[in-house]
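This document opens with one chain alone, in structure tokens, the form predicted alone.
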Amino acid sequence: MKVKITSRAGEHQFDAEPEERILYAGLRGGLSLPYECATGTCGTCKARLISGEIEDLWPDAPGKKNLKSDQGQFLMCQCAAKGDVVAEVSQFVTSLRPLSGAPQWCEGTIRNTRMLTADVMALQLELDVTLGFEAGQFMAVEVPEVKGLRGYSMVNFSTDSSVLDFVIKKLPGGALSNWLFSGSRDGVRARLFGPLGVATFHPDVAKNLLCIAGGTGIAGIMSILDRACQTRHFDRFEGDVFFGVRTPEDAFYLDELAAFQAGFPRSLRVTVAFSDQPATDEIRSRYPGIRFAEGFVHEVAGRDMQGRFENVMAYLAGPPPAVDSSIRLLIMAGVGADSIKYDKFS
């Protein structure tokens, strides 16, 4: 099928496979179609159908709540063309030239699932191919047993890897997370699309890094830290990492964060913020290089970063309220929008 997209930057045409989501077909074809979550929750990829017929693959997608269906609006990430289609988007659409290549479909096998906390799991996806991606990007993942795709950020970083590390939280009503937590899933096949996302770090960034993450939002931050440490970014610039969870029992990846910090003890600072309970003496003695604080992560970051917001590139991740609060903090501190990076998952 042929899909034509009209935008303020002109017209673009690409091919779509049967039952392939229009957004994925366009990204695969090298176009900068608008999206954020790419999995049906945010609504950013909305378009207006001009001609042709589409199939809605997830009629109950949360991102549809703000669509004007009577005006032909639909989510490109959840609709497939049933023939030749013409659609309109309000944003600029141009040709993409991603450093790691255009997003593609691939398949893999779930391996090495392990519990990090009572409701957080780590797992690997062993791909059938090698994949290049930027630090901070994510993949849209689906399994045969659960309808729809979910976005998960890579924890690891490699210029070409056949293994992707993910961390997943069990969510109330979360179909895929509840499926993962309900039994052993090692050996199950999965289908992925990506890499996706714009909250990426590249060694050319000549700024101090500020990372604020809540819960499993630390996943993409770990990838950014991995690449920054590999390229010795903190030999020239400073880094501040703020990781927020509720209690010491909810904390994970502290060994890995401590190892990053120990590699650059003078320039990289790691702070873990507990919102509900203070740090225990045991956790303080076990991780002497990590600073522990009380409060919501954006509040702790705001207090600690006073007078130090100049020349920073900020990366935000986690629950939407935490990201929104961090954005407000940064804007009030005078950080420009071009120096604030995040991917919207809901």
Second form
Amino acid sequence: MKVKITSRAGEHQFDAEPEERILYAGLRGGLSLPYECATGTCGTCKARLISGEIEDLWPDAPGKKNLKSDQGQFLMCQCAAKGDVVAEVSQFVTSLRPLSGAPQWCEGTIRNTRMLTADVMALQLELDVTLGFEAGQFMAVEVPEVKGLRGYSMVNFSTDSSVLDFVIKKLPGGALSNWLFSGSRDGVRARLFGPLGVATFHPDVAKNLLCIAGGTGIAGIMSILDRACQTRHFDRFEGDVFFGVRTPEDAFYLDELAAFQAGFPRSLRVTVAFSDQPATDEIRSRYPGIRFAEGFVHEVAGRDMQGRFENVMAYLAGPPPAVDSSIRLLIMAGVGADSIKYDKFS
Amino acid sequence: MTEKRICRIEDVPSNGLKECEVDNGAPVLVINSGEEYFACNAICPHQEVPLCEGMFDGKVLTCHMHLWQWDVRTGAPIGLAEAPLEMFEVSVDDGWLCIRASNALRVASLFEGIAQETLEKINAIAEERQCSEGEVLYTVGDPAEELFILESGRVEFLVGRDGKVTSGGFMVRKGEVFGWAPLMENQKQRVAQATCKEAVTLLSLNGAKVREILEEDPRSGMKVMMRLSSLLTKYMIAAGTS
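Form predicted alone already given; the form predicted together with its partner chain follows:
Now the complete complex, all chains and molecules, led by this one.
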């Protein structure tokens, strides 16, 4: 199928496979199409159908709430072309060449599932190919048993990897997480599209790092810390990591965070904030290198960072209300918009 | 648009924002900054997000969705923002805040920040034109004498000829400038076709006269030429067809 996208400054054409989401077909064709979550929740990849027929793969997608469907608007991440299609995007779209960094489809096998807390699971996907990605990026993942794709950030970082680490939280009513948590899934095949996302860290970022994460939002932050430690970023710059969960029982990756901190004891600070309960003596004595605080993570970060917002590059991740609160905190503290990075999931 | 009363000034929070409904029009965002009041289109020029949900520190307005930012005094974009705010002219009458639409020239980013006197001279040669749906403003090979500033409506472009015609994009935003060939040297003919896709209001400017005015004020002229070259670069990068 041929898809033609008319944008602010001209048109672009690419091929799409049957039932392939128009966004994915365009991205792997090297186009800079607008998107954020790529999985139907945010609404950023809005386009307007000019001609042809499309199939909506998720008619109830929450990202459709502001769409004017009577004007032909649709989400490119949830619609596939049923023949040749012409659609319009209101942004500037550019064509990226070469295609080496463009996201692609790949397949892999689920391995090493393990529980990190009562409702958070870690797992690996062993890919059939190696994949290059930036620290902080995510993949859209689907398994044959569950309809649709979900976005998960890589936890690990390596320049060319065939093993990707993910963490997944059990969500009430979450079809994929329910499936994952209700039986042994090691050995199951999965299909992935990516890498996606722009909230990335690169060693060229000559700034102090400020990371604020809630819950499983810590995943992408772990990848960023992994890369920053590998490149000894904290020899030259400061790092402040704030990780929020509800109670001490909900905390995970504390061993890994303590290890990052121990590598740069003077320049890297890690604070874990509990919103519902104070830290226990046990957790304090077990992790002497980690600081513990009580409160919402953005409030804890706001108090602690007062007077230290200059020259930071901020990375935010977690539930959208928490990310919004952190954005507000940073903007009102005078941090420039180009120094705040996040990808919005829900 | 004539002057419209839209709210009482005491209803606007100090150093804050208030969205106001306007009869027969898009909602307007009223902004208080110290002693001054400003007003702009209440919807973000990026993606239809209400700006009253954004962040405001008394000087800079930030849309919470993608962190586009503007100086509320002028509507000029800052940082990540790629388009200015559509500002209104504001006055206070007997405790009422009144707004009046700015003419498109004043919100055109091509002329943003140039000397007031120069802007007035350009304004004096601007002619308003009403075009109907389907009207072709110019086509390939036509003499390029005027440039246009969009007031309202939608204009689409086609490039190429002899059966190999492709879309050159479209313009929908108040203050967008097109048909800029007469601002350049030796661009005597149109290289694209511009068609009104709905009823369009625009300002037309004689290119040679604009150049004359800018030559008298080289500082403003330099600003305009820098903006024009950035604009052209943006279109060149985006137009690489695949």
